[in-house]
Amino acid sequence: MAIATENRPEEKVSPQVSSNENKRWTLNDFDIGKPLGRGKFGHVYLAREKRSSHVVALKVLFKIQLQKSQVEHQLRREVEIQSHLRHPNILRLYGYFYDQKRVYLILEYAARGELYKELQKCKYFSERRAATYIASLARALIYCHGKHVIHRDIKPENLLVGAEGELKIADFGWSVHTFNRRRTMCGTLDYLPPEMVESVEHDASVDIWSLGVLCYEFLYGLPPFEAKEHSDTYRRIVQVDLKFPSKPIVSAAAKDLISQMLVKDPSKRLPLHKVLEHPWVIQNADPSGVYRG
């Protein structure tokens, strides 16, 4: 699979990797460090850029496998969208090269590494980091739908944390750049909203649902719509089956909150700007948008 046959603006890194903007990359431009992950068609290194010294993660993606699984189109649309976001809680992707076997994708190095790993050993979390992660989600999601992105897979497992604590929205492998409503199924199960499930027109307002049951996960350690069959987590889903546990104990501001963002009719949803003003998120977010713990 060829990305590109000629030089295209997704190609060149940032300045801030190197100042020779029209150069072509290879993989002897780069120190390759300690693995950082694997994915489902490759590995993330750390990785050191020669001529800058600057840190990044470089992902190798390799072909034969992008293309059984016929992702190569997702693989183009991944890049083209995640090459031009420019903000603080969305990973940089900073260019791309390949060779006959691989396809190699410079990416922000996060130093925290994954939300999900932190998730787990945590159980869940406390509501001020809770409402910090909440907060600059909503920012980002916000900047994403004014460039008319719409990411469709927000979960823990695409959340990465910055060297200051900050959250990274990781991975555009789902995310769409559209004008229009769509109507493909895509996502994960758990955090797919209804219009998706029952396979009508949806839009932007997905992110507000995924961003309703990031908030329920975060708070209770679990999705709100989980169950033992794919068959009654979709069930639940369509009748928004939404309980909360006693324990832990979350308080009615924080329930209100997901309440207002886990609505069957999309257009009655919480609007992200709105996310931002309830009064949880003030009270408990870091203004900074970094919880310091």
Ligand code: AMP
Contents of the next structure:
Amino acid sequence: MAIATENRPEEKVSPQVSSNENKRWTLNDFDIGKPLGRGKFGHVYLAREKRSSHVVALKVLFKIQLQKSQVEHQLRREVEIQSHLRHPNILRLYGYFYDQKRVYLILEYAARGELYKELQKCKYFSERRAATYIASLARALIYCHGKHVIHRDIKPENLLVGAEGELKIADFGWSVHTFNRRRTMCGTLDYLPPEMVESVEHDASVDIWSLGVLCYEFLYGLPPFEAKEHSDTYRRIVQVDLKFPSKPIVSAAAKDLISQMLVKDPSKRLPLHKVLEHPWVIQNADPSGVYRG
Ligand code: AMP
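May I ask for the structure of the form predicted together with the ligand now, the form predicted alone having been displayed?
To see the whole picture, the full complex is given below, headed by that same chain.
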């Protein structure tokens, strides 16, 4: 795969490293530690950049698998987009390099791992916790949209948790840098808005829909349009068949916010800055932006 190498991480590393910007990364620059997890295309390891002692997560992707699945273009786009984003709730991509068989992504280390596992453990989150996460995601998405980046794949599996408990959007595999309306079908069905399921044009308000789905899942433990068959999920999304179970008990204010995000007409969804001003978010989200348990 012919992607160019990037400069060294210029932030959070010692000055002697950042001054050496023309040096290309190689595996020899890192001490490799324990495996952090396994993805579809390779493995992720804890690693330490030798000269700065900066701890990172090194994602190792096998070129052959990327080629087989025809995702080289998608990866290039992901790297291009994520490496230019700087936000406390977006996982940093410091750089990348490759050898004959593998592509290596140098990522910010998210010490508390996957949010998905936390949600599985707790079944569902408290309103304080959910609101704190939704507020930080709304801020991260406002930042992305300001840079004309639409994420398009917001879901618990793509969220990691940093050492302080802060949420980090981690996967930009389906994101696009766009000034135009898009038509591509992508993402996981449960989180897709009606306009993407129906493959009609979509814009940044797809992320508002996904945030609404996520808010529901945080509070109820399941996504709102889940069904046994794909075709039923599809139908429920298109009809916006939104039901609030009686258990767990969720406040009327939370349901109001969800109902304002899960609106079929994209132009009528609550804008992200209004999500931040919603009474449920104001009353429940931790002002520090971090859920501390
Ligand atoms: P992925 O290939 O991105 O799905 O990553 C596989 C697994 O590795 C994830 O499910 C996480 O448990 C772990 N992981 C990936 N990236 C990081 C990171 N930056 N920090 C900590 N753990 C990570």
